[in-house]
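Given next, in structure tokens, is a single chain: the form predicted alone.
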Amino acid sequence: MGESNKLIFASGPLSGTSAPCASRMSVTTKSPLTCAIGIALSGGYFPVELKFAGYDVLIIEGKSEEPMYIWIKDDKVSIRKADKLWGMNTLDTQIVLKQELNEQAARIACIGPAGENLSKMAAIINERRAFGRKGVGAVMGSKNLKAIAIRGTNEFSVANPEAFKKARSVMLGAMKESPVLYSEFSKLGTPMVVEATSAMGMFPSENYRTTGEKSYVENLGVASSIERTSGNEHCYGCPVGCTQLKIARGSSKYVGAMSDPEYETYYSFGSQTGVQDHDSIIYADHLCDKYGLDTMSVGVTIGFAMELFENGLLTLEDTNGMELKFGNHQVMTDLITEIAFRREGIGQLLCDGTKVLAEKIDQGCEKYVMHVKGLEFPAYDPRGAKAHGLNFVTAYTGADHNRGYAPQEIFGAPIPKPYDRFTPEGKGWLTKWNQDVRCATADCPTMCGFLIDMALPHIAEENTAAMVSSVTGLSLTKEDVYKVRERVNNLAKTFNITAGFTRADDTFPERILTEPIKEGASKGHYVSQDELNMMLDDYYEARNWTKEGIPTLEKLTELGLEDVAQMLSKLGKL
């Protein structure tokens, strides 16, 4: 979180066009949570507003001496005092800032108390959407930057309208032909995955110690979700509208709370903490949006703390008298406020995630911690899907399902071919393929990854080349798209090598390597050290990296990255 760390807001070449599902933006920085590259993605309307104002990328560096916000209205950019906004939650910040600017149509990305207090799990919130993971909100807070407000009124044109119309028509046709995109995903959103992974015996439970042993479908599945759905929201230019707005309807203190929890939040504040109370999850999600926190890292950290408490490694004195037991939803929701404000005792212990908490407690608690490179686990037990898990290990951001999602294992997708989710054979190549495809067809253009998985897997690279070419005037081929995806993953890997990461960091927590799943459809499965070594060797070979996971001179030269090769050579890595 030093002053030299850059915070980069970047929309892709398709953002701002009428391409469906393309209102996406990445925020990239060196993550304070992992010390590796940190990238967080978000949709909504903020990404296209930047394009309508006339900008592709916004790079923020340095640090203000006092709280400030950035106001961009077309070609006018100003930096203004934010002392009146400092301390506000994200929801109030957006309301007050629009009033101050007298611009209700402005789109705003801001931090809440968690980012101001430099929690390494802090997110950046735009409307109710989050640039959630890797602590990007803490980087924004370290710069004393409260918010970025944008209003763009410029027209956006494409280089070749006819070619764009044709490519867009192909995309829309594939979306209509998808058997799940409109019939299921549009109506249910990502929460529908709770039932899919539960049936596979890999919906993680109680800090991964009881995966497959308990069912959360009745209380957190589709039927319970539909009961609380009050409508849905669309990102700019998206005909799908997968975001499902939920209202807590019980008789508890949570009644009336509204949020849009995704599948990962049903895991992090549900099964990960042993909580079956649906309304408390809606409320927990609302609090994280309000305070500016990543629901995934926060929930996993709370679940980890609950196991520590039940094993006597955290005491009532440590927890401010709270009973951190699995299933205690009232304590779970109370802890979110403690974390956001870094309150003494338990708030200070938990505010920087599982890796830091494990270091603070020590006493052998490392065997219970669920992270890779400091990034908390997503909602897929890797013992039940080997390629999906290998991506956690090898993704340049840490345990990040979005860098190389494996639909072949999770949904039985036949592209590039069917795979047995339990076998380690061939999973190195498949993981590379998934990471590269997601990078080039979703992260870079930018495009919604859900759309790629559900509607476009058979034409993803071709359609990306056609769409980007028609918008920018470039003449890209499918092979050019392949090269882009490899360049990004090799550059990111090199960055992490210079930050001190080695093959030893490409590993699973002890629980994944030694404890088989005890019940359910994935019963008896785990990832042995020998299996992991085999998959890593396969992965590095597929990427043309060394056995230590370092890009080779041959690969870097092939990708036109000779300067990167020279840097690695000077460091003694090549």
Given for the second form:
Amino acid sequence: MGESNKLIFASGPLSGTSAPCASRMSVTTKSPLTCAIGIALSGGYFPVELKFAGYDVLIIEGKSEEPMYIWIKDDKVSIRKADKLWGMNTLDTQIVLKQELNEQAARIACIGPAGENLSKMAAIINERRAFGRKGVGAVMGSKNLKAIAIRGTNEFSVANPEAFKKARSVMLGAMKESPVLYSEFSKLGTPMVVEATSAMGMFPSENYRTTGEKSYVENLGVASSIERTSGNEHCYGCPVGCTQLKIARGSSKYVGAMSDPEYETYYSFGSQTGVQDHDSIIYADHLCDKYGLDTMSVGVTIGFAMELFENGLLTLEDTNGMELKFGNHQVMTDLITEIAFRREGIGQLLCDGTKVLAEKIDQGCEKYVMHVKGLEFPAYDPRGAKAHGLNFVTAYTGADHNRGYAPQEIFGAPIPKPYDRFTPEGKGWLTKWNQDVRCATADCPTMCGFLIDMALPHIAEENTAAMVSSVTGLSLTKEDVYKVRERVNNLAKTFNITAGFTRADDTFPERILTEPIKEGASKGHYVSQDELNMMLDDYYEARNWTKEGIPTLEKLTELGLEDVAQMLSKLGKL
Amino acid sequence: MTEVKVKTIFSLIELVGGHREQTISFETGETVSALIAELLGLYGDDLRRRLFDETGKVKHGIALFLNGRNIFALEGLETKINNGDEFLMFPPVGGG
Ligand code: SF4
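Provide the structure of the form predicted together with the partner chain, given the form predicted alone shown above.
All chains and molecules follow, beginning with the one already shown.
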């Protein structure tokens, strides 16, 4: 969170065009949570507004002495005082700032109290969406930047309209052909995955100590989800509209709360904390949006704290008298506020995530701490999906499902070929393949990854080459796309090497390496140290990296990254 | 007689008699094919149309697991089944 860290908002080449599902933007920075490179993506309407204002990328450098916001109206950019906004939650900030600017059509990305209080789990919120993970909101807070408001009124044209029309119609055709995109996903959204991973015995439960033993399907599954759905939302230019708006029903204290929890949130505030109360999860999701927090890291941290409490490593004195027992939804929701405001006692203990909490508690609790490189685990027990898990270990951002999702293991997807989720063989190569496809066809063109997985896996690279070429006027081939994805993964890896990461950081917490899952469809499985070593060797070899996970001179030269090789050599790493 | 626990999730449940989980007993053969034939015998054409295309191939997006393992990474529909195995069928799922 030093002054020299940069915060980079980048929309992709397709954002702003009528390409479906392309209103995406990444925020990149050095993550305070992981100290590795951090990337968080969001959709909605903010990304295209930057394009309509005439910009591709916004780089924030330095630090302001006092709270400020940035106002961009087409080619006019001003940096203004935000003292009135400081302290406000993200939802009110968006309303008040639009009034202040007298510009109801402005699109805003902002931080809430969590970012202001420098929680390493702070997110940046745009509308109800989030640049959620890796503490990007804390970096924004450290710069005293409350918000970025944009209004763009420029026309956006593409380089080759005929080629664009053709490529777009291929995309739309593939989307129509998808067996899942419109028929299931647009009606159920990501929460339907609760039932899939539960049936596979890999929906993590109670900080991974009871995965497969407890079922959450009745209370958090599709039927219960549909009962609470009050409509869906679309990102700009997306015909799918996967975001499911939920309203808390019934007579509990959460009634009337409204939010759009995704699958990951049903895990983090549901199964990970042992909570079965659906409405409390909707409320928890709403609180995180409001305070500007990452639902995933916060829920995993609370689940970890619950296990510490149940094991006697946290006491009532540490918790301000709260009973941090698994399943206690009252405590789960209360803790979110404690974290967002870094409140004395339990709030201060938990607000920087699992890694910091484990360091503070010590006493051998690292074995239960579910993160890789400081980033809390996503909603898949890696003991039941080994390539998916190897991606957590090797992704340049830490335990990040979005950098190399393995649909072959989670949904039985047949591309590039069917895989057995329990075996380690071939998973190094597969993980590289998944990471590269995601990087080049979703992250770089900033295209929604759901689209790539569900409609375009068979033509992902061709689609990217055709779409990006028609929009930019470049003549990209499928092979160029292959090269881009490797360049990005090698550059990001090099960044992390310079930040001090080594092979020893590419590992799982002890529980994953030693405790087999006790019940359910993944019963008996875990990732032994030997298996992990084998998969890592296989992965590094597939990437043409050394046994220590350093990109080789040959690889960097092949990718045109000779300057990177020189830098590694100067550091004595190559 | 082979007894297999058959499980499924959301939109497929209504096509297998409304059961999220059921035990199926069958005698002929001991492969996934034989089990599916038994299921089709019980639940008819709606299930057949959901699982297979006109050429008799398993439809794109349908996933079938035996004891948690993707059958297409094993021997496909000819994968051997043993008494007490667990068979899981997914309609197309995505996201997460
Ligand atoms: S599929 Fe969902 S996340 Fe992706 S662009 Fe559409 S609405 Fe946004």
